[in-house]
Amino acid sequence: MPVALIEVNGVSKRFGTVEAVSNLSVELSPGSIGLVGPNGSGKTTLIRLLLGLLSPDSGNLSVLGCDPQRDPLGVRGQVGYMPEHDCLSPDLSGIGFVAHMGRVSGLPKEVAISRAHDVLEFVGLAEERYRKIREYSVGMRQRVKLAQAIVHDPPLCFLDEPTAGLDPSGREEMLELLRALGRLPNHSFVLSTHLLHDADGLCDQVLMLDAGHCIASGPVRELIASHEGESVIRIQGDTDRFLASLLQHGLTPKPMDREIRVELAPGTTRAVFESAAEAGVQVRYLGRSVATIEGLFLARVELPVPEDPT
């Protein structure tokens, strides 16, 4: 049986009185990962544990096969990192960085020398591979960081906000990266990015982060093609009431967990609000179809809706 590439069971992690990831459990299988949501949503503190930076105060965590509290090392070994902040020496050419890091990773000089040549031609910075760090663009900067993550040929990377600070073109260019690297065999990566639009089209599964708590994990087309031609609708009140005011309109409502699906054909959705005031409960949220992680993202978490304006 094939060893999945994370498993995270009942993960907890506090600092203080905030709970940074709480009783997180998920199972995540090789291939483009997006581990997305807003800033403070316990990202970057999910990656720490899973490179073994931080202890988990619950729970356990598994990456390649190895637990990073146990073998932290195993787990270095396997994985390449490219943090959001920076993590560069100015006074270091761009290969002179990476072949560096190449042998911090476990590389023979020879070969890491090599290697930074490699990574660095398929970034982007070939030209600009000799000369001083501290002379790069914020652009070139994201590169040779995202050029030291792999320069080990490591079968997973994980990538905190590679995006941070670029402009659009510089932007779609990390992307076209992201996507070349998704396309090599035998590589799989994990895309840290609070910018919900950058994993759309770039990732095959999605891990979604609100608050600590996952609010939706798995393969992209399976979580959007659950939610396509239906309407989500969240409320504040009687659920019941609203359920056969709804009925009462002739539209057949769905109730889950947290939320009521239901179709509506064009020209319905002041149906919607004239059942929530029939049964006087308030709508906290009404989305439409559901056909992007971040239309996904909207679906899953209660924000405001303004009022109906007709």
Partner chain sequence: MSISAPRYAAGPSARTGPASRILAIASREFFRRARAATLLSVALTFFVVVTSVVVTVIFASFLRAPTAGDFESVYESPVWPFLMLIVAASAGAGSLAEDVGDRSISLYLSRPIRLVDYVSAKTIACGSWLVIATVGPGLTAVAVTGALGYASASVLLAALLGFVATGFVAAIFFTGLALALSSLTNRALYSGVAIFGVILVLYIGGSVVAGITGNIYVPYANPIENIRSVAHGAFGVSGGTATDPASSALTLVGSGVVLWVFALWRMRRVEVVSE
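Remember, predicted model here, so these are calculated numbers, not experimental data. Positions refer to the first chain, counted from 1. Think of the rigid core as the biggest set of C-alphas that the two forms share within 1.5 Å after superposition. What changes on going to the form predicted together with the partner chain:
- In the core-superposed comparison between the two forms, V281 has its Cα shifted by at least 2 Å.
- Put the two forms on the same core and the Cα of N60 is off by less than 2 Å between the two forms.
- The two forms, fitted on the rigid core, differ between the two forms by 2 Å or more at the CA of Q248.
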The other form holds:
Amino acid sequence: MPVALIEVNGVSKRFGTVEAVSNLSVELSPGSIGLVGPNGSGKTTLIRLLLGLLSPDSGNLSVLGCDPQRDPLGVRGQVGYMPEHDCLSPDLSGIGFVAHMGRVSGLPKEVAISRAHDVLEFVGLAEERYRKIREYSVGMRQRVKLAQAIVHDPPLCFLDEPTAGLDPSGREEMLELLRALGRLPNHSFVLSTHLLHDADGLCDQVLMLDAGHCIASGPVRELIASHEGESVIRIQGDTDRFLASLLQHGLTPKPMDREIRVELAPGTTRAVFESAAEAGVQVRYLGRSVATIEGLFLARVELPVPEDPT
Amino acid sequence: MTGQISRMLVVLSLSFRSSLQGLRLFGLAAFAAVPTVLVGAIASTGASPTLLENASELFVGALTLPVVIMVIVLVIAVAQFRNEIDAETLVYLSDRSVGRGTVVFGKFFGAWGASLALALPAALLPFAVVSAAGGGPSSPTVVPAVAASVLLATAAYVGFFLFLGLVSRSALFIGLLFGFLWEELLLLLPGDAPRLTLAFYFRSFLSGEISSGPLAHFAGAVPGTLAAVTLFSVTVAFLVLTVAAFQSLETAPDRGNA
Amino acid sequence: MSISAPRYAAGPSARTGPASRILAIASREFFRRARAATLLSVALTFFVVVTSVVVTVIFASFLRAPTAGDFESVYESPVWPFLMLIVAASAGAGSLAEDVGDRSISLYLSRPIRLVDYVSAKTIACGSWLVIATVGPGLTAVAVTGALGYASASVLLAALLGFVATGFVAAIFFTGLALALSSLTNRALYSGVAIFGVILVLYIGGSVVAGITGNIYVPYANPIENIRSVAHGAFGVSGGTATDPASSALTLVGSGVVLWVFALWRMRRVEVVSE
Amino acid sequence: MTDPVIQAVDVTKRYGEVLGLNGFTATIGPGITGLIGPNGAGKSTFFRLLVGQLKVDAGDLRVLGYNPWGEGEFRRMVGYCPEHSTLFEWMTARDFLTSLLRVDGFPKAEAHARATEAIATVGLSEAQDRRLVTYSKGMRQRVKLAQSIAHDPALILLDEPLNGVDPVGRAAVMSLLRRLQRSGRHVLVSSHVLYEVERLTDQIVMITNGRVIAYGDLHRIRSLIDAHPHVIDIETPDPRGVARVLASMDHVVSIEFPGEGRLRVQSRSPEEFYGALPGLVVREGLDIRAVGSADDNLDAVFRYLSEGGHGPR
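Now that we've seen the form predicted on its own, could you pull up the form predicted together with the partner chain?
Every component of the complex follows; first up is the chain already shown.
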């Protein structure tokens, strides 16, 4: 039984009339944790509570065995924090900034400098480390933010929307970095995001919040296994004719976005190809809908997804 | 569809309201209250009405015009374009069908109005305190003269700082140097150097009315009409420059997101 | 850009205590302020103070043996307060405002330091610049006149103590003021304007009101008058100011501390993790 | 052929030495069009040119037939939702929209009615009288969207409108964009979350380094890339049998058996492959459980194009 990384027992936090976190109890073990939910679901409040920057109205928390209430500095000494928003002093070089944050975290000067070089190399900024942050691109700034969060080698990192504003290649590189970070022994992180795709394939545990309530938590594999999807078809050609054709074959297709979902009994894919041949369309994709964290989320919160009467 | 004038009034109201909101209003109002509070404090010591009248006239030249109004106008007028450029909100006005000249005039009158809303009370309320304490002005025209001087001075400063805020990243710093170094130190120099400041003109405009304090040196330096015309022309000149600068202004996206 | 395995130093290294963390923030803040505006205003202060003191002492020596009072004369000039305003604005106006503005404050406060440590570090940095500007020129002037042999050792010692005492009191006041105004805004230039506005209003308003009413407590509201009074006391010059040196010193230090506490209180309201 | 909504011919824009757009040529037709490219490709520069915030250095740019630089009433035909999220923080959402509409020349009562309606459209009615400073990132996106549609423009330009919006909001925004399209509006939307653009439209403009690398129908773009062979994965209980049938097609370059019940086909002409597949399945009685290609999405096309056509990975 692994030691709990984060324990939350019956925590509530209210701002005025809004209950940001509502009687939340959850236990997370070390590893890569996805903290997911829509805007305003309480992700940020939870991080603030865990960092000891807010006090809960009721309940108690424990991070790495420390109570952020009683010993906030003890918690903050062991964690790193990568904020979502821009937070870099533009007048410093990458190396100067990261080394400085290392010293603020309590590293001796020489150690801080050598660690800063290490982590900047780790995040792929070795060549740009002496340049001023004001000259950095969006992707480079995200990397510096990650570097400053891990400079003091904390066993736990809070990463708030690390892929915000990145383009696909930048996002992929950042996720790859986080994967590398997650593979290190004794390094856990909590990834807070509303881009649920980011958490797929990166996180081994997930804590899903909605309106301050936990709607799912635990190992991703178990959660996803409990959520099976139907089949998905993507075609190229005349959608209406294809749909009509599917109906003739006794299937009940549901057009969604640019896909068609349909319940298929095992071994009945043939009807799909027959319909396609009749309608003269190309089947570009056919498969079971892949169970994802996003799919799990959508299934749990009963989204009012506006259906398009196309 | 409404015309450019009523659109300008909307921009004016936006500028006016944005200038006088939040902590900034609180801070600026505190500055504006200083001369009145001081005259009130002197009155509460039971000073004679003549002394009070002297004090309020002294404050206009020594404190209200060079420090209080300067701070108010500097903060309000520079912010008009500078804050919107820094926060990248200027696009909300400049991508609309409203003319850019209309925006400049709206912002000018909004900032001028907001400045006057604070500057006029700062300059005139001390006289109200004097009359409440039973005193009367030394001459019947002193209050209208002070009011006219504040009107012209704020217009000229708002025009200049509006332009500065549009064209310079460090507008507030330049404004600070202009307001407290250029305007003050050049006045101390002999010869024609003081004529290079704006303060010279609105001070000589007042000098016939107020003869105590720093204004006394300017007695009859420039005829009142000439001073008024000069200040008005400076205002118009900077408005024209601002319109021209805004019409050719390009707002580039942030680096890295181009 | 490539991704490679990190080369972590073997084992967790020992952590330093809060003192060295404060020092890290303080030294970074100190060097961050070493910009053209700060350096120029400090250099100008050195030039003005050293030349005016040395010239005054040399002229005095033609008539009589110079006294500590001759050194004090620099505080009487109207230029000195103006120089202090520029130094305070360029060294202190941005210290809290800029961190709130670029939101690096959220990084500091997620680290193992307390808010009071953070504000203290900023105080040390801003205070250091002000001490350099208030004490430094005086000491240089003492050294120059001493080296030229224009004053006796005891006079030099008295002047030295005078500069140190006056300088520290003034630095405490200006540091408190700069931090308090810096905590009110996220734009350094607004707090810079406010530093000018507040001091000039108190200076001009205070002297006008004191002159008209003759009230003996009004001059205490004028920081420049207070500093002059402290200088009189510290240099052993008798009379000439409207306030009592000891009370003036208390007023300056007291208001400096109150302003500092205000800055600390303001910073508690800063959101660290934004929605 | 209808008139193009946006016509750019050799548009170039520089900021000093930094290049924003470089010989940008594209014709954007009616409906929803996706503008995609990595950070720094020139997307925001293009938007700023379209709304007259920037002036072209060289080339010709027409928006609804007008030159966008300069003033004019035609501005009311365009709505712009900028990328950055700062607003007039001290105002309420309704006040903000009403003021902008009045600046646009709407009389007070109409401006108020339109503002209220636009806020309702983006689902912010509950918060409309709260000051904008209290708004979250997702709400700000919606306010920006509301101000871009409130004056009922013919062309709506949205710079990264889905950035920072959670799945609930994304679904709402996307359905709103489709509604706008159905009511005859033209929408140009940029994004770097590619699968979202792909769900929204087939018409895309891909840019990198300030140049258009492809524009038009996504699938046509893809079929143009004949030099780019597709890897197609097939799941079937009888891989050998299926392989035998597929091997007869001359555009099939290779067939692998990566695992139990699976088949990996590489085809030089995905267009022909997919075209022939349904017929083959029916005629030969194949049992294909799943088919798909990792290369069959915008991401892959984009990667291929922006790498300058150096073939598959």
